[in-house]
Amino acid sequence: MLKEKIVREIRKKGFITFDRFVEICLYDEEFGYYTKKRIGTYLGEDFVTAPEVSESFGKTVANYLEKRTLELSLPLKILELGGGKGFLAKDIVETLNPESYTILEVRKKPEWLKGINWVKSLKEVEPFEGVVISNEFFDAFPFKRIKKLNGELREVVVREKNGELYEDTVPFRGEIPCEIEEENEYCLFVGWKEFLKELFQKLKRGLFLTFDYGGKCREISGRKSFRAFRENRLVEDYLNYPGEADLTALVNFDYLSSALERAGFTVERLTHQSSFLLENGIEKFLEPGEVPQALMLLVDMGRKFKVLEATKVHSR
């Protein structure tokens, strides 16, 4: 079981970091949340994506990279990372038949997808120009949590005392690119600079478009960033489950653009999920009596998640 094996590493150090502890329950190869929980192709496992609410999505999406490498002049070569179950991808394709697809995934292939190159790491990805796509991979990556209390960054860390794990502080000796108010909370994820720049490495000139949950600073500074999902619905226990529940955390948009600008991107716009929709004609792609699904896209995950789009176009 996986508590077990978290409870011989705590016992072993003392105690685990809070990204270390995400780091196990989604990715442990034998019992992580993404590489052995949620892998089916069926949906309503604990939390559902836009491109699982319906066709819509990943067909608005098309209409509009369709148009943009078009106007950047760009090859319809498509690297999507964290493709899930596929999804986005099947409804991109159908509706685009672009020169190449490549999906970055730790999860097996569903074998159901025709016509897609899988990749685990971007080691297998050559140089290229086209697109970079995105949704709801950057709030994957484990984060560690970082608290002000009594006027001190403290980091929260999971210790174990007879079996079970419970949270605990310890002083943090680095930095968070957000100002935080006293008994409030960050998160900062772990890996994004190193992943980023791989990634931009491969992408010799193009369109970078991703969607997540998030905000700037000031949007995310005061909220209550971490989240637990188990079974759809939000949990406080997730301590007594790992590997059962997703483990997430609002995405700072301000990190993510800053991290852009030095790899020479330009940074085009930041808008919620709603409004790139709207724009792009979703009510063209969806079907008759998709009222709720069109309601969860505009409303729900509309004011909920944003779109960030950058360009490069010149190569270096």
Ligand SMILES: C[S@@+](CC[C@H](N)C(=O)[O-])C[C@H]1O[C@@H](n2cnc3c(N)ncnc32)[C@H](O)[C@@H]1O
The other form holds:
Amino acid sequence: MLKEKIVREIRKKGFITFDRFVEICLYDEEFGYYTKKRIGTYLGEDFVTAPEVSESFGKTVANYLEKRTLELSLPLKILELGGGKGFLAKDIVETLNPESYTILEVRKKPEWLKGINWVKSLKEVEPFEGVVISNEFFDAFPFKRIKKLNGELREVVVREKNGELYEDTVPFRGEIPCEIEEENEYCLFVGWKEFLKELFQKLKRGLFLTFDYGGKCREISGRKSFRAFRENRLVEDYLNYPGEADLTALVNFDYLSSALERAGFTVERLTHQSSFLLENGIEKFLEPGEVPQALMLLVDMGRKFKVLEATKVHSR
Ligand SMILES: C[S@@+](CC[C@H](N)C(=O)[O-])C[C@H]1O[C@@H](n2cnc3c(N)ncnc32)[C@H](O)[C@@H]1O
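Please give the other form, namely the form predicted in complex with the ligand, since only the form predicted alone has been shown so far.
The next block holds the full complex; its first chain is the one shown before.
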């Protein structure tokens, strides 16, 4: 079981950092949440994503990609990061019939998904001109939890006693990109910078579009960023069942923008998902009767989710 694996690792090291805990829980090859639990075509086990809510999401995105690739004279070659169960891919391929569509995803390709290349690592992607798209990808990276306690930054670690896991903190030596108040917590995603640097090498020229929940520093600081979801409910006792819950945090779009710029991209625009979908004609793609779906995409998710667009205009 995953808990025993974690306990063994902690016994060797004394504790594990929270990002290591998230990495094991989500991506352990045998028992990880994404690698083993959230597979198949079954919808909404612990949460529902926008492409799973309604086909109108993917069709609206496709409509936008058609317009933008024409404006930027880009070929319709698409790389989707963390494509999950393939719903967004299916809807974009059916609408646009692109030259190629590749999904980068650590878990297994769903058998029903046709006409799509599937890779597990960016290393397998040949340099290309086109589009990079993702939904809820950057929030699925491992993250540290940094707290301010008595004026000092400390990071959450996981220890064990008699086989049971518990949280503790140790001094944090690094920096965080937002100011936080006493007793507040900041979630620092690990690995974005390295990933975006490699992505910049693979994308010779193109458009980058990502959807995720979160906001700028001032919008997310003070809010509870770290959350664990199980069976569509927020849970507090996630240490009791590692690998069984989704562990996630709000995306800091200031930090993501600066990581993109540092990698070489030009950040074009950050907007609400609701504005993006309305500007790009979601009403044309909603089926009659899809009122709850429209409300979910435009109201519930619409303000919480943002869309960040960047470009790489000159090939380097
Ligand atoms: C929250 S899910 C979103 C899935 C899908 N985009 C959707 O909207 O339904 C995040 C996905 O990203 C994948 N993922 C996260 N980090 C990855 C990485 N570095 N390489 C490949 N896949 C990754 C996970 O396996 C997971 O399927």
